[in-house]
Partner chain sequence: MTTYETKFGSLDYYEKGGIEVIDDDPKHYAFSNVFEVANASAPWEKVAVGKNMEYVLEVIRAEGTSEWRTCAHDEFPLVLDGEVTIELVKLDIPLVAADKHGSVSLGGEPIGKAMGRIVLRRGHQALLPANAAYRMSADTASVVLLQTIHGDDTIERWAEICLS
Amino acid sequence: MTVTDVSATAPNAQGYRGFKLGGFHFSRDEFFVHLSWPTGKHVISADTFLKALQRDVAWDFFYGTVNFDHVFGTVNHYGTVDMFAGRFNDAYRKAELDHSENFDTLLIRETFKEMLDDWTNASFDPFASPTETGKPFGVKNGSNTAAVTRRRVAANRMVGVPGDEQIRTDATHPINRMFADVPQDDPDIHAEPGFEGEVAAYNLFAYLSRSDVTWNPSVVSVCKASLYCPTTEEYILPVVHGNDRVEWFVQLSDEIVWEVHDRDTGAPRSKVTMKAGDVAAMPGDIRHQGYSSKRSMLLVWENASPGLPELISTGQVSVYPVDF
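Chain shown above in sequence, structure on its own - the form predicted alone:
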């Protein structure tokens, strides 16, 4: 059943409002976010929660499961969203402390946006790397609406073509400190006569070198259901992503270490170290979290076919790209 009971409370002593979605209650103080539900309660550090909340909102709940940590998260059903506590945690399930409720996507999205805006102070940018932002802690101190409402790039065809996101420039996006050595040359285009307006190209490395966010895959090219979603990564992926389809990773620069676990139980599956030029396929039944010591570039290749989750869950399609 889809839950529609949502409300917000007046600011507490630290200046932050509380929020209620169905049986879930959320509040924050100077350091922590406090969650409760009919069978339990949980505490998450404010920075951990806000970084995860930012991406859940920006990604529109993404593909599959977004785990904020080992207890709390969301599952996207593409029209509705499950919000859960302990659902993918063996200990919580065995103790019967787990809880899950389903919400209309618009309802949970707007509530999460309101929560994110109210709980993010003026000095903090939950999209930025730790060295590029202030701390989220303390009593309420203004807001950073511009940062938390950044529009995720989602090209209809390809970045740079008419009607899609235009190329970043010095005026809009300076080169990130970690990518000062990335060439900024524009590609040469040699179109046959008569096709000048139908051929386009841009420097993807230069484009990514000017990214002001981390761990936020943007759609830069679309071919039917095939999406190229590159991103820049620094420090730790703020969520543990549980797949409902295969994801392909192409490491474009530097290095990322991935911790890979079973999607439903959290049992360790593997550790994958990807260096520039490496390609890996993340199966449709795992969860993963990445660690990048130096800001790196990653291309995430997504199959956005809407029927894939059901085909995989019913066993009609394998969770692996290739069965050997």
The other form holds:
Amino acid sequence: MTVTDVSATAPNAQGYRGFKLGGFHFSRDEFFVHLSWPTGKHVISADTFLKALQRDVAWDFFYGTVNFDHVFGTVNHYGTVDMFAGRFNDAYRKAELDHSENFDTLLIRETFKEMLDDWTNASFDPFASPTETGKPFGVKNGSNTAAVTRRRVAANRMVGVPGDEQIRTDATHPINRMFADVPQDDPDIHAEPGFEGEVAAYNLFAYLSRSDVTWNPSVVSVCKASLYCPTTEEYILPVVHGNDRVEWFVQLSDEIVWEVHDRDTGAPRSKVTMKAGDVAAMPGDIRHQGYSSKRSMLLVWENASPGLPELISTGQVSVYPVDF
Amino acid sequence: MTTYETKFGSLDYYEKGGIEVIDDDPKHYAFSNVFEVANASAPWEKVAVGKNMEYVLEVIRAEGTSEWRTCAHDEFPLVLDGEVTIELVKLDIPLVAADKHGSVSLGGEPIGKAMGRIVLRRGHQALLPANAAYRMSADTASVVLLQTIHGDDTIERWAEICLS
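Switch from the form predicted alone to the form predicted together with the partner chain and give that structure.
And the full complex, kicking off with our chain again.
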């Protein structure tokens, strides 16, 4: 694919390019992103839109649905992606104002990447806590390509194993202000000669205390399709994640409150408060958004088996984690 | 400058959250707490607190010395409280079939070459390499969260550990 496949306009009066994908049109001004599609239009704060767009791009559309807000979002079909407006909003659907189009992943990925790069100004980092970055607003003012194209950490076996993802140090990842009290001690490792590559351990809590991003799960250990994807959370999860499979959370430190709604209608189902040591599943038929007052450590545990969404959607596997 | 306190849990002290149900069944969330589970477990029991198809998260109350175990695939212990020592031995002959899920007991001492020893404290994660033999020990009660696959010795007691 070449850059010419992305449909974009020349910069507008505020300096931002417009983008078109299928029947969807996107533009931004100093404060807002404006969307339109054949049956309607919508406005989202540039702050909200860019933070959600950043995660959708970095996660390559993630598992299931990424709702930017109550109207707009994407559904991953792992090779193609649906982009929708009002599809998971009861009122839009009843009014028949909802709209959805399916795109090859490559095309929507490249369009979103260009949009993210063009619309993110020099002082704004969409992955950062609101207190650790500048504002996204105003006329176009440079770019922050290094931030929006961060490489997503994905260990093949485990962080710290020779040849795999390496631990974080002061040189690249200073300890976050809210984790200054997290012990930085290393495990004691005594490997016999010849086994240095397999006798491995690291301090996961220290590793997380040095994360420079929020709400961005990254893989630290892999047991076949079982992925440990811990992340550090502060303020609000910038997307509302709709599950296409059961997803598990282990609260490693502090506290997160999850607002849980029905995946398809958006109707409230529960509030889940998780404190250090709590374990909970997010069922395969919900959407969830987290709130973390103090930066916390969350272990997101995913089953990346490729056939799982179909097993769930065809009723061969329950949307609930266990039966008891 | 504001000082922040990071809150971790332990066997001696933890706070448990909960579920405010609006229109749902709390069982759908399989909500438990690793320290509560470990407090109610016998040493070295492997109690599932997470399950996704064949994959599980097991809570292990580490106390004293475990039996020697081996597994056909990698496993990953994460210490959430206390201190745990792990000894590793490269078995001369792998003892489990390549497609066997979860770890099994050796039923005795391993035959092979010593690979090394690791001491883990809170927050430390280690690799238990496929087809190695391992044994854990802890002088005082400690808590391990193990990333693995459901095996013969995985214990499921959801009704006892989960909110309902």
